[in-house]
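Here you get one chain, nothing else, as structure tokens; it is the form predicted on its own.
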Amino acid sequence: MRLITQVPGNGTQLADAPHSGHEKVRIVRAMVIPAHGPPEVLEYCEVPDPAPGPGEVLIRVAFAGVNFTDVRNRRGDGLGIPPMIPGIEVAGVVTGVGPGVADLAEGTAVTALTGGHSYAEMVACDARRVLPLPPGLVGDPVSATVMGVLPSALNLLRVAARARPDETMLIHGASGGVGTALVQAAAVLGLGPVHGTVSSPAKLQYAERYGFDGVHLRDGFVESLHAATGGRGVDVIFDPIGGEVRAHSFAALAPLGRLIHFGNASLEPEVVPPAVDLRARGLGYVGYSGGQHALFEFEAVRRTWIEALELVESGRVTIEVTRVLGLADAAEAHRLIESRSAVGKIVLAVD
């Protein structure tokens, strides 16, 4: 196992260093992306134990959530620059507190959005992006996911779509982590009816457990949806897939409808109708990124993180972790996501 040293000033980018086995450096283990490529490029390495800077806490990681963002960073169509440690969400225990942090103490069980470097035994994180865990979630793999998919779902509904109670919605990727969170968040907010699409019959059965008013196979979804809505279509579509799915989705929108795009998992070219066609039907085309949203409305997004934690703790929303893999098995987690065979959330057990 080789040693990787951290580049000063960048918590996610790393550089190789020689390792004779005699250096007096505190090290921890992490999964590193040394270069862009397939899942096999992920490498189990030793890295220096991070230290919390001003306004940060150090977290001993118990669980790290796996997200499509991590896959994109590994493949090279995200924001990450190798060599780097992927991962954006964790749960664990605070083991160190940097200057200026007053409301989090060592020994506190927490969940956090790290913004990177989460596939590791230890991670330093902005304390403003860390929340104490209620006792009922401590030690539960779902604790690593509560600040990710559910806050995104709430903000997709409220901020991006500005959905109203009388509107019908469609969620592509209905069996995934965000899809199942979206339909439950809609119920909490008194919104609906909500339809969903999936890519296979097995995923259809899984999604139907979450209270959709209708789940449709993606092949032929436009016709199926028009049949279910009396030919009208839907008012809002949430699409993380892109490509042909997005191109066909505009035909499923009712007049004055909106398509909310928050990803392009298909990696296919984006196809959007000409502006004159959008105007003719009064259609909206809106983009959303949870990470970017937090950059310009941080306090509002932080309130949503707290709200989501309370919803999960109370049992009003369920986030299902369907696979728990070891940290060294991160490549397998990425394969599952890229094969589109995964449902629910995948989590890495670290500690």
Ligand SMILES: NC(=O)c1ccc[n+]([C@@H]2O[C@H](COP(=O)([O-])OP(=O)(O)OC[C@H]3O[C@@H](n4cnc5c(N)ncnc54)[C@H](OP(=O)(O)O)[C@@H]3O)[C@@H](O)[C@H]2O)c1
Given for the second form:
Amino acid sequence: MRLITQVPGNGTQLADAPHSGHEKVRIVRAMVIPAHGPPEVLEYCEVPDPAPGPGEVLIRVAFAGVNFTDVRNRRGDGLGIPPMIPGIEVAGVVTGVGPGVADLAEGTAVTALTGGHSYAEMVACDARRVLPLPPGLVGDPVSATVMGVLPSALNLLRVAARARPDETMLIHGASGGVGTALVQAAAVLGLGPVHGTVSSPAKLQYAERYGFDGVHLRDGFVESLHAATGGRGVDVIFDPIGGEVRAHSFAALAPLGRLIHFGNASLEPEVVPPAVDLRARGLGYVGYSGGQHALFEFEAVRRTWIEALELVESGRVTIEVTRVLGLADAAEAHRLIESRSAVGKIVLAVD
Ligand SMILES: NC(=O)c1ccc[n+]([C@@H]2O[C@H](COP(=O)([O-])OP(=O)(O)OC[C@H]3O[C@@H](n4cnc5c(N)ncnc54)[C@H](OP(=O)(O)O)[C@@H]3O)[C@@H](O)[C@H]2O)c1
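Given the form predicted on its own, state the structure of the form predicted in complex with the named molecule.
Everything in the complex follows now, all chains and molecules, and the chain you saw is the first one.
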């Protein structure tokens, strides 16, 4: 197994560290993106053991959630710069506490939105992004994926769409992690009716289990939505796909509707609708990024992390982990997402 000595954000550079021969060189295993490329670039490596800095805790990772953003960081259409360890969310146990952390102790089972470095045996993380796990979720793979898609869904509905009761909504990518969280979050908030679109009959069957008022095949969705709404169209559309899907979506919006864009999975050029068209029908075109939102309103976003944990613990929202793979099989997890074969969430089991 290759030893990678320089992974930014992951401890000291071993090559430069003083090493008398008597010291124990502390290493852990991790999946590293050494360079942008296909899933095969992911490499199971030994890396420096991270240490918790001020305000951080060290977590021994039990499970790491796999997200679309990890795929983007690997491919090169995200913000990540190799060499890097992907992964933004984990569950595990606190094994170290940095200076200034008062409310988390060693031995506490936690879930965390780490922001990076999570496909690893150990990760250091800002303690404000770490929540103690209720006993019922400890050891459950879903514990690693509570703070990602569901808080995004809650904020997409409340902050980005400012959705009102009785507004009709449409969710593209209805069988995915965010899609299945969005329809359930809408039910919790008393919003809807909610429709969804998917790319295949198998995904349609999967999505239908989540309480949509209608799930439609992507082909011909504008006509299907007009048929389902008596020709009016929908008030709010959530679109993580972009390209042709987004361009057609404007035709499915009712007057005064809003199109919320929060991803561009298609990799097609970003859609920029003419302002005059938006004005003519009173349409809104609103962007959302959970990562950026936490920079603007940290405490408000932190409250949605706590809310999401309570919703999952109480069973009011189900986040289904459809595959659990080993850490060394991270490339397979990426293949499943990129080939659009995945539904629900994929989690890596680390220990
Ligand atoms: N802005 C934010 O805060 C935020 C937060 C989380 C996620 N996201 C974005 O939201 C999107 C969905 O995330 P997720 O966690 O729900 O991912 P996911 O579970 O992998 O779902 C992605 C969905 O996108 C659809 N899709 C369309 N074109 C695709 C393509 N070329 N490759 C792969 N999937 C494609 C797939 O549905 P069909 O096959 O039915 O089209 C799939 O269900 C991603 O674009 C992600 O970057 C944004």
